[in-house]
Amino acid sequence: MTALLNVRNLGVVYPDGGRRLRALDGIELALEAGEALGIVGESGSGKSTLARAILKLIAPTTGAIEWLGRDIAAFTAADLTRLRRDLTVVFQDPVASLDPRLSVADSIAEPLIVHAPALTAPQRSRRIDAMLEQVGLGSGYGARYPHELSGGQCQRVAIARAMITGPKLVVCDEPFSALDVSVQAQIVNLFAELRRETGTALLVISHNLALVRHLCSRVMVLYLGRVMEIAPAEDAFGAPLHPYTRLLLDAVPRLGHPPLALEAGESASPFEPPSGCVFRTRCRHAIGRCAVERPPLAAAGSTRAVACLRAGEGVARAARAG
């Protein structure tokens, strides 16, 4: 069966001035229809870069992008409307998404008119009001504007938008950052409903680590735009096995229990990465091999791979072991 979504051997590079930022390097990720996939990171990881990519918002500058085994390099205009309807996208600000200028039936229909022209004024209102009932409004919103929404009601409105189209795979930048943290649990419950009712692939790009393990199936794990680790979500948060996915879980704050301080100092600089293993400058368990041999994403058991040298050392464990 054809991956949804295939990424190959993808790079971006940003050119600065007289400087080359590789903001990806390398990656590799394969999508299948109705999966969540989470992208989790710290800052200047690359994240956001491989969504941009993958709406084709910006140009890979190596590797290739397949959707249902097609690249996107290829594909004509009609190619890219029709990506466009099935490749949808929900912003990190839900109120800055939104045009104020538009109610929100207005802004629901746009992605209609553009898509479903041969629908009728009537049949567009009841899509929308069926969609507005379905992410937990109600029909009535749709006369309302966004400043008249509250932060999380906006993020249910770019929600309604994204699915209106019945989109194969819907790309979540930050979706729950500018969120209050209760308002943040609706909106993972949202997108878990959504996703059983539909069927629709979600990409989830996200700082908050509980969040991704609640929505998402797997995980892949972004360091100075490289893949450290990709595996199922409850493997990857339950027994990491990359030094730096174990860094990411202990610095979230857990009641009772201080951070263990596995790794120290901040990220290396991009325009500069470390040779060999990027991690390397921050991992107590590097050696000399680590600083010469870039570590590749290797296999390790069926479901999940890892890029660390001493990966087969039990190195995960002894990390947690402190």
Second form
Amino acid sequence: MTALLNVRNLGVVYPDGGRRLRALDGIELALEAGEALGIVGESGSGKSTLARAILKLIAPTTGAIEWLGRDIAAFTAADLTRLRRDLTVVFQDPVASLDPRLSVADSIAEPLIVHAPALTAPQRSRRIDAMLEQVGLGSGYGARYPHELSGGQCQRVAIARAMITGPKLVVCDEPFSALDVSVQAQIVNLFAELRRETGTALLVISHNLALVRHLCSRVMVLYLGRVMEIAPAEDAFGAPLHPYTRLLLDAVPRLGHPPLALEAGESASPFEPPSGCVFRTRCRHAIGRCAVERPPLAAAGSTRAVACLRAGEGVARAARAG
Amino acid sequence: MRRRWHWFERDLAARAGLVALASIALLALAGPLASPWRVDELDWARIGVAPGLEAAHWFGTDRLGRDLFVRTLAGVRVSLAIGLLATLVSLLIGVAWGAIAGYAGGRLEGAMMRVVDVFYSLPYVFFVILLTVTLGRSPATLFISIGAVGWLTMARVVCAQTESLRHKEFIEAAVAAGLPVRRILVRHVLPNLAGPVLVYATLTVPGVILIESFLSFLGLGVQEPAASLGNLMAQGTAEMESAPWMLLAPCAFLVAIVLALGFVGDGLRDHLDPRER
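Could the form predicted together with the partner chain be given as well, to go with the form predicted on its own?
What follows is the whole complex; the chain from before opens it.
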């Protein structure tokens, strides 16, 4: 069976003056139809670049992205139109992702006008009203403008716009981070509900581990443009194999625990990534070999893979003392 | 729609400006009908008379005995027409040029905006003299020379604005939804440019009128016996000591028009710039 989405050895390099920023390096990823995959990592880990490459908003420097087994770089205009119908996006800033001059109904209608041009105006507005109900807004919201809505309501409109064409995969680029905590929960539940109802696959980019864990069955951990670990959500968060996953988990502040030690540090520069393992400069378990050898993404059991030379020693298992 | 215009009812200066503009335009169109004189008609009996009710020379006459009321209003018509038309042309060229350059980005934007830079760097008066010499003096030449320069600033404004729009998420969302470029430009980019463009246009009209006056004053613009505010003022300046009314009438109208447009432009800017939405 062909996966819905296959990312093969994807690399993206941004030229920045004389320097080259290696945003993604050797990303491998397969996504089945109906699956929900979370992508986590700090700022600068390449999460958003991955989303944009999959959406064909930027061109990969190396490697390929395959949709239903075919390289999207070789798509014809008609293929691309179909891809735009089947693969949609929800962005981070809900207010900025809606045209301030269009009413809610007009914003949601935009994809329909391109992808279902045969619909008459009344048919279209019936579908839009139904979609508005489905995302938890009444059909009365169609006549409103984005500046009249709250952030959470805007995000519901953006989700309605992404779902209206009946996509096979929705890429969500940090869909929660601009929202209040209580609203985040509502939006997560909305995504889960829509996924149950429509069977669409989700690719959720976030740095909120709890929300990803709630929504996604599998998680990919990115650091400096490389895959550190990919595993079922329960395993990745319950028993991480990579020290970086452990660090992300420990970085979540919890009541009753002291704040994280400075040892966690900051992300290394993507302009000059460390030799060998890119994470070694922040890793407590780094040994001499880590500076020389680039750890391959090796299978660890049947469902997970990890890129750490010492993964077998269980270095990431124990929660940090204190 | 009512909500959109609500600000206008509160902005006294903008409202006064618009009312003044409308009255001036109405007067310029209808006023000459009330006068028995024509623009190029000579009144041999009354040469250089001061304003008064005698023989319906309400604004007086000039050194050739032509009625200044009719001539000044003819000048207002010419100036307003050139101001509005040249602004419209600069709006069309400037917005199209700037929006395409800004949206395309990269090399195309570089090439298109360098063309603008080259035009910018031409000494303007020298350029107009060259055009006048090669094309001959006519309102068309005046129009071309003003239009050739007027769109440059508009193109820059629109280009910069479009570039910042291009990186907005709603434009990316439109691209990701598979909308064709033309639809993105027409439906998403242009409406969001409307604020700054409209404001800049209302500020361009008085600028163009001043340029026309300045060129006519130098003898490069509208030529006798046709009247424009510029050449009326040029004649008025020559007779300033003996017949001050010849200078005062066109000056008063020019000042009124420019001020009124300025008020309307300011009102629009105040309303549209802070993005009340």
